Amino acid sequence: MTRSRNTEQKIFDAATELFLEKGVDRTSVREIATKAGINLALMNYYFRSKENLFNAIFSSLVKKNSEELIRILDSDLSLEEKIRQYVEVYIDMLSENPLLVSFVMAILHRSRERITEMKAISNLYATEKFTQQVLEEGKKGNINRTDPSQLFVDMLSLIAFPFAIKMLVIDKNNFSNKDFADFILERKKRIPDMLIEMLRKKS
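That one chain, whose sequence was just given, in the form predicted in complex with the DNA:
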């Protein structure tokens, strides 16, 4: 018998498991309380609301996963190598953590106006260093000049959206889960190739 964790942790852990397993909306507070073995009202005592509990869990999940992504963007790699690594790591992260996608979708759908309040999600966006690098390489003539915002949105879209429409892709192509995994795997090469080809100066 392990030493009993404190109540807050028990709620956090039970909720995380349930949220990932069946989605936020389909998980009731009463269910969380039962699984955590605590009284119903304690969820509101420790986290002010279910929404808040969700945010706490999401933030921790994003934080854990986004550090490596930011490290890549802020590194001194060449733009090409940076894009290749970023795409690869991001895709790995979403592959291993498919429910992170659900979480992000839930957030984007849930609070479109209040998205800036979700500081965590910002960690999944471009950094200043990346922006500067794109501008400078363009100025130096190493790549085509391009709006860094557009480039980053391109990259993010190509990486993330296929996960969001996973079921649609599976259905339309009669894919097995393995097929879909292979489909995604191929994108690790495809996406950087496409982006870099776009940036390459034509003579």
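Swap state to the form predicted alone from the form predicted in complex with the DNA:
Here you get just the chain by itself.
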């Protein structure tokens, strides 16, 4: 059992590195097997195809946290508290899994069918309950009326983009890795404050 788990982890690690270095479509199953130090037959025994392996890696990275994100969006919390908790959990997820942004971009650059098929990536998007809450709060006059899709994309962009351009942020600000971590930590407060201020009705 331990040997099986070790082999599977070797395949995961090798595939992850190659997918990020070369892209999913330009990485062959043979290359993954070679990098993992196993033969092609064993590679096929574990995952049967590169697509299965890609899906398994992506799902393992996001499953736990995406469930938490959905729980927040579908909870009975106020809209403001949902935004704050969602931003915090999502930033923590990306901080712990810095490769996730690259994986998401790899999927988005492939096909609409692949995005639809992958439940894990769909779980990172807004839920029906959150959408209705935004609309209802606008109708009640508690917030400025806003398109829920625009709000959610604003939120996702503010969270994910700094991770996508991490090396540029580090270079232009002469940051250490700790400096970047502190910079991201500050965004946990900055992003919700910006979004909530945008939604708040002026007296």
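Whichever C-alpha set is largest while still superposing within 1.5 Å between the two forms counts as the rigid core. Residue numbers count along the first chain shown, from 1. Since this is a predicted model, take the numbers as computed values, not measurements.
The Cα shift for Ile191 between these two forms, taken after rigid core superposition, is smaller than 2 angstroms. Ser49 is among the residues whose C-alpha shifts by 2 Å or more between these two forms once the rigid core is aligned. Core-superposed comparison between these two forms: the CA of Asp179 stays below a 2 Å shift.
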